[in-house]
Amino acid sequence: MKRVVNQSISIRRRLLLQLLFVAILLSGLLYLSVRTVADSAVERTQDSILGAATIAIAEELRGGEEGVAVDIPYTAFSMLGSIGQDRVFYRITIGDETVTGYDELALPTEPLNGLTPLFYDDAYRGLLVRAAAVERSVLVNGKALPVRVIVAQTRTSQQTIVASLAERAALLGIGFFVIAVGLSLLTARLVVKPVSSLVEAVGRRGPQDLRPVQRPVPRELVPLVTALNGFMSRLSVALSRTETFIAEAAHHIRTPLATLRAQAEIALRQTENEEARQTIRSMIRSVDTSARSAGQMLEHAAVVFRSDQRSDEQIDLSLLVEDITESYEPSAEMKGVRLVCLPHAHDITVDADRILLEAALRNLIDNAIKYTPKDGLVEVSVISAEGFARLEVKDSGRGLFGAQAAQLTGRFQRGANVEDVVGSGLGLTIVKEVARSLNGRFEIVEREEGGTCAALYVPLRSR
């Protein structure tokens, strides 16, 4: 049965999301930084050219007796045209009177400082323009008059350049983000790799391997490994105590019951009172039932414990079946049942826990003998079939009486036709547990000629 683990978002995903968030943030900051710097650089460049053109015009102003002579140099407009095809407007004023240029071009609102350009933005004829203004004094009729020169230029070229640089900045940001994604994936993988390696190392261990983890781990995982080693140490001690308790419990339960049965049999032989003899026989039967139930409960507990603590070895099933069958021959003879171990091929080997296999085979043979009437026959065999070793026990007893295998293999479940036979309802449960532990399966069916056929399948040893 799968254990349900309360889990949250994985460390790898959490780390990846955090790194991607940082990458997105840095990409955005990179784009904004590049665009801001580009916008500022283009604006400073245009302002420098615009200011130089304005100063060039102002320096060509000449005063005289008749007024101010204006000679706009060609170089001024050629400089403005060097950075793009923008429209240029200019205005030259003496006081509030326009000498030449566009009357509607707005004058600066701040005071001018000689030939140091003052830059400002304005809207002219529905166009956004960048204007530069300077002021100088010109002698007219021996009188110094302040002359202002304003030159304005549309910002189409600047916007085009900024848009181009912004596009490149966006591509640079996207490229940075793509690289950051790759680095984030690599970083998340490298960070989680020690944890995955530790999980893989622990996962490869068998249920019985409770040795401390000696694998080198990063400093951050040392507390986890220390706690894990401490837990496995405590678990090893607890399992050892459990195994010892099961063995001691079996001894302390079976011995008093055996003693009680022996004393009851002595009392049965010594008494002549028929009523007392019937009572003693009932007591002996109850003792047998209790002894068998206790024994099988302890054996079931031992099998469940052993399933998680398997100690697999190479086993020749032919020899194992012969030995266990031979050990049950006295019990079969006492009941008048003929127990036969059919001839079988040798070299049928499996990698399995010997104790678990012996427990399963003992219960199958014991059940067969118990439910087979006097002069009946029990046959034990082992064959190789489709990658499995098939341990088969056939009896000529009462059959399943319509019961299904799932019903008979449940704990404390017995057939409806065996109430007069001492049993605990754990024998087939033990066999089923062993089959599950050994990655095999257990089947029990009713034979057409009477009786049952119980078969335990165990995977053959891979060559």
Given for the second form:
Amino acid sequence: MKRVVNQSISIRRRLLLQLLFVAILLSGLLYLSVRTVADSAVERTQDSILGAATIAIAEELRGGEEGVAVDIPYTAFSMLGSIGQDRVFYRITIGDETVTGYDELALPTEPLNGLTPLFYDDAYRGLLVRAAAVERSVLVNGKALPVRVIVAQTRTSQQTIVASLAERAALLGIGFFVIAVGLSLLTARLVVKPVSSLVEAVGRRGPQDLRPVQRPVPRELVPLVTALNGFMSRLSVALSRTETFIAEAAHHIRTPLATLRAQAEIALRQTENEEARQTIRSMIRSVDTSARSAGQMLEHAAVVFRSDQRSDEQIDLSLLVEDITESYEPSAEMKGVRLVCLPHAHDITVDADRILLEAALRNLIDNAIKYTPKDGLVEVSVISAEGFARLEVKDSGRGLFGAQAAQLTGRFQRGANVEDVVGSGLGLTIVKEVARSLNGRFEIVEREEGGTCAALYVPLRSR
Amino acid sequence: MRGALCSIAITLIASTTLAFDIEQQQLFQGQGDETLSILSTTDIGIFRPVIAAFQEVRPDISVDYVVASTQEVYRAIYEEGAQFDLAVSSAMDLQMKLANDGLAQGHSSAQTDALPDWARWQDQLFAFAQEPVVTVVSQAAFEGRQTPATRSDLIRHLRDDPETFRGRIGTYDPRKSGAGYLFATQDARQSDTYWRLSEVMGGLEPKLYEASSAMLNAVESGELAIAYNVLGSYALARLDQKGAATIIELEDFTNILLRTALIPANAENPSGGAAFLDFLLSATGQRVLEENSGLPRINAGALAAQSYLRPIRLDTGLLVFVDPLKKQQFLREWSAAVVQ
Ligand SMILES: Nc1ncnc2c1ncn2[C@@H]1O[C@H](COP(=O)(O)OP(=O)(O)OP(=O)(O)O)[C@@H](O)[C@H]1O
Ligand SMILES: [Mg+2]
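Other form of same protein, the form predicted together with the partner chain, not the form predicted alone:
Now the full complex is given, and it begins with the chain already shown.
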């Protein structure tokens, strides 16, 4: 009998999602940072080589009488080939005039700062190149001429290196992510474990077990368990109070009514006046109705209380039926109605609360006797059918006058057929409550041959 | 300037005359319509077996083989816009300049990928043969002397007995020969001994040549006692049979020249050029080159075995000596030392 709980996303899944999100984030960050670091490291390395080559050329510049002598050192260009095989372009200018090299190579747009290389990106012959430029003044005929040296290099090998580094960074990120996923799964399981073991321990308890939870729980769960324990102790107090209250209330209502009825009967016997006797009789009737109502209301309350506090046991229905039937024999006899228990199998057992079953059956038999005239017949039987035990009470009484079960089972609903029969209209309400509580169902129909057939279905004990 | 170049190139193509000097040309007729034109510094005689082997594999392709000097090969591609499907040259610096300046197109295949790193530059320039730059001495002249093992030995011989060697030393004229210029600059780069040797040679009235073959002839005939910086493949091919000369790989260092090929950017039939290049680099092509053409195949193991063998690296350093100012300066210094 599980209640549907308003369920939100599970802690474990939420934890997992959050951990995975963090893992994705960290893996991404790892990839990006490795990439950027690698990128800039490669670029810096390439730049410094390019700068060194440019400076090497500039340092070999000589002045003189005839003009600027350029003597490009072999190593200047061969060092550029040390990282990869990139194309090299160079240009040496005095002012804007090219002394040697590739005269379409773009000049730097910013002013140069001596032998400190200025690096810039450029396009040359449709190729993206990285250029370094330095400036040096050279004395020619006593005049200082500004000589600029520009060396440019394609960056194919840098891209290759960066691509391979990026690939490694990506692998690193993926590897990190995979490990993080594994750890996250493990963590999520471990974190939720105390919760699930607590749930298991509480779930294993019987319905009557309202003892406080004693087992050690993680600190985070202490407030929850404390609240649960407090709630359970309040509940058990409230429950026992309710039980006592129902019993006391029954006593407190029945006793004065019984006294009242006894005195009214004495008064009836002592009074000769027909009018007064009439009044006393209707008073007694009212007292009976009140007593009946009080009794049924208390029974109803007890049944409702019981259905929340079910205490199931294995019940042999044949014995139960025989016992209850037997207990109604005196009232049947008094009314002049024949009450019989039909023969039945002896292995019809159910797992149910005895008090509930008895209350239901008593009300059915009570109705059958009550609404059946003198010399009528009431038959009680139990059979098993399709996983259910069917408790049936048939009578040869007045029938239902076409009323439906839905109406008759309503609280304080009585049929149009009651005439002067005393009743409160709670009997079938109790039966229906019992059927609901025991996961069974209740039917009441008029028999074709006259009379009524009421049946209570209770699930059979599963073996 | 580029615009001017282009218009020159266009007029040249329009007039259909080649504005560079051709030494030899031969069409190796194939069975199909496809023609592959190769501009090369290597003599037809040396390349013929390779072309024949290629046409066995690809009989459909005709090969138009044009031979020119290293300078002319470079000029044809760089300045004249001549259209060839493969440019083969022993002037590594000029080939490097062509590739660096975007006159080659990329090609990559299983064969090019298999090349060692030092034997290619990007996916543009590929070495298909490696040969030492050697010194050849006449045995007659060194009768009774120890053959020199290093440049210092050589200098000592020249100093000790100048009269024997006066007028009998031959070497490339770097002003006229691209290969000679490459050898001289690489020697100068490797060691200062080169300048000492040059000065000593300069004092002994050296003879200057434009080609290895002429130098070898002179050694054979006894006219020269020493030929300094000769292409090893030529020397081996010529001197194997007769015992008149000795080939020396100098042990202070011996440069290894790489013969390289590139597919020009403006090739009409680049796939033909690529097919020939792949064949050159394939096992069959390399074997034919070594066994039938006398051009040693690319072999990293052979280099590792001798520490004094220094392959001239295919890197942008080679561009330095192509710079006109640098070249002027180098040749001025060289002339001062050798021509005196
Ligand atoms: N066996 C029956 N035969 C005829 N009518 C019946 C039978 N059982 C129930 N009824 C009808 O259903 C109505 C509701 O029954 P219910 O037992 O709830 O009330 P009640 O018998 O009138 O009062 P009480 O609460 O005192 O039993 C009755 O008033 C009666 O009209
Ligand atoms: Mg009733």
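It should be emphasised that the depicted structure is a prediction, and the values quoted were computed from it without experimental measurement. Numbering follows the first chain given and starts at 1.
Treating the chain as two rigid bodies that shift between the two forms, I179 and L339 fall into separate rigid parts, each C-alpha being assigned to the part whose superposition fits it better.
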